[in-house]
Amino acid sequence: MGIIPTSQENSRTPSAEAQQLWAKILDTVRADHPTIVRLWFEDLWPQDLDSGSLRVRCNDEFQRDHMERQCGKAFNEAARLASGRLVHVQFLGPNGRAGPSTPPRSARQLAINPDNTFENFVMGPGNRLAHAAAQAVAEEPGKRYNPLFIHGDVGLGKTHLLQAICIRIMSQHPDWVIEYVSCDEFTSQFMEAVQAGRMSDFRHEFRQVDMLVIDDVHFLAKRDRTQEEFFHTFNALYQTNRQIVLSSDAPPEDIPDLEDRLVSRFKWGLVTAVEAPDYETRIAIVQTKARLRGIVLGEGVAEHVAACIDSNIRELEGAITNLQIRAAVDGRPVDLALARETIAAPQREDAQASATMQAVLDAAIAFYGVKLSDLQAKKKTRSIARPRQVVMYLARKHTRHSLEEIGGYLGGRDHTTVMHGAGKVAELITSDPSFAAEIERLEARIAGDARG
């Protein structure tokens, strides 16, 4: 890590000031925003500090775009904390070029996560065929399977495969124009074009691409006019051997209200499914995700997580995030004890997590005499903040909702706030017996509610 790739050796060596600042910024980001940290941050290279901007070079455009879109705010904040100045961090591509400041294309294109490469895809019995097909398409676009149609439930790796194809093709054919959009985006652009009377622009845009990748194509259901337009786009690309890649939550024939001619076209190429990962695959996924984030997992942690969460990969990822936050907040290593505290086995969760969010909110509102709107507002006065934290704690303990969802019920607070709030209450319960009694009464109330 930290080795400069040969292509960069000729470039101006960064000033000591820039290097020191960058090292401090990385430390600040690791402490304040542990969940966005990736192992490849080590490979980013501070180029210079000038006119209030620290320029940092990424190894490819995906990294640059990812840093700009997903991490820009965190890095700028860290730069200010680390330097005490109003420093801005600018990310450059491998050629030293900044991203377009107002990207005309990528603004509505979906962001490609640089983590989603074939190398980082964990193969298992449930996705072996889809993975092989995606690789074949990436090697010989337009020739092997056209269209490639990947279907499966949410969070099983469809988007990862789609993006892996994009990343591979863009590295092999940098000049290719790839249109990677969600089905919603296709639809809304189509509607806009119709309303603005600019159909020829729309057609030009989608029919002149080298590859068309559409995520969640099942949203075409019931949209007759969009289906009609998509049909023509499909034909135009197919006839000129341009690769088409589609993902959906169901196989073509099961998408409701999809025209027969589209169903049959979707089946011309290869239709392949991704299925839920088995236990061994889940362990490998947890290990891969942790490695990407630079987390050292203690013995048995991956096995514990894989055993507790068997639904989909997004939840596995959420569990890793929770582990990471908990470890950062408590300053502990990610070991089995921490994993057991943070991620409960499903059986235990079933026994406890039976209450609804409404029951928790109702109980707290009645008990503390506060208004729901207050709990959801930005107010930080103690009389509101404490009940709000109690709700966070109780919802964590008694409902199945994720940190994000609980935050959503409380006026859109983010998961770290919920985690912190719940932690605060847990702390108080151990230190203050009268407060513990208060919580017990509330819990009794919620349990009463749940029984009806």
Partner chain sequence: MRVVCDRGALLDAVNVVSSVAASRTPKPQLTCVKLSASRDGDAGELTLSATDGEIGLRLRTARVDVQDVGEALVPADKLKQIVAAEDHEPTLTLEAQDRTLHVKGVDASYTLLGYDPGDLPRVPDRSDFGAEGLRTRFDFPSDMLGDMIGMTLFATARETTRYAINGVLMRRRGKTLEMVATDGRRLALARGTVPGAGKDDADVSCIVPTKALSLLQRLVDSEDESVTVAVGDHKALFALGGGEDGAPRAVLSTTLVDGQFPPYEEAIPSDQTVKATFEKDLLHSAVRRAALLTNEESKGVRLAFRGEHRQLELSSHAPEMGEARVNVELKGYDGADVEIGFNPGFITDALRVMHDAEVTMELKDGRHAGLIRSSGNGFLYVVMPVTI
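Whichever C-alpha set is largest while still superposing within 1.5 Å between the two forms counts as the rigid core. Residue numbers count along the first chain shown, from 1. The structure presented is a predicted model; accordingly, all values stated were derived computationally and were not measured. What changes on going to the form predicted on its own:
- D362: CA moves 2 Å or more between these two forms after rigid-core fitting.
- Positional change of D374 between these two forms reaches 2 Å or more at the C-alpha, relative to the superposed core.
- If you fit the rigid core between these two forms, you'll see the Cα of R38 move by less than 2 angstroms.
Return the structure block for the form predicted on its own; the form predicted together with its partner chain was the one displayed.
The next block holds one chain only.
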């Protein structure tokens, strides 16, 4: 794996035919395969058209590898449609070569998505420390936070940070050797090496690297022989100041059946968590993911998606894909109407959604000592605004009313105000235990009213 610094210099100016064909291919791909389109496709340029092959230059090797791996079939189909001939699209690196200048040490390394840069990572309260630590490692590998251990649930950005480190380091140190594999792949290669009697090759591959990056290291659990080998690999790299970066779904001490000596070593550097994004961060994530795809979002779309999906980033990205496909099929803009048709708020369980709006209002009025007229008025004082936002949150969670209907009960407020208010309460619940207990008492009161 290596990156050669970008150069826009070409020995030949692309012909008018090559430029025109490339423009038609891009238009065809946008129409027929909208979900693979990225904004940086505009930065690719045709080098030449020769013997039925259109050679297209990429800005770095990550882009070239991504185009070959994820987009090759779509672009070749588009080339045949656009030209009416059997034209093949060949993607080149910035050095003008079709393949890496130095073959990767492992053909089974994880692929790196060129979108997963630090610049495209959206920071929020739940990932700020992990982002800062990852950047520090990328700037001074082997010197700060070694190892770096990032943990969190699925789809919260761990892999993005790991790949951002790889991309940044390879841009600054193109001659470095980085081994980036999943824990399962490390285990598989280890077992194959044992069975084939090639342990010296295996150890050379993993111990003679400049940086080792292992995704999902929690899969070391209950694998005694692999843990033993990984322990020695870790020591060999650490003692020579080689950077180690690990991700897991749990902190080291919570990984079941992980040897104490590995738990201890994983804590030698920095252990940091990534948490579920809050409402404002989810809005920013939706906007960023859409921008990378060249999607223009109508007013309120990002807010609607962020309000409907509060679990993880992968589901947010999946929602954007659904919107993109629906818009392309129907020939419509990605506006709020389309978003409401495509992405609905998650269905609540009957037990949760059985409360009435009146029960929610009565509980909040009694608990906070406010009047209904206050909740419906335009007052923005904290003593009124907070109970109003709590009503928005509880109504979304425990009733079947739409955002517009909830806003109607609260003085005719629009759906974005309701989404924002409910999001603020959800954020406070995760950060303030006393407030979370307050909400629990309110929910118990609402549940009691629903039963009674």
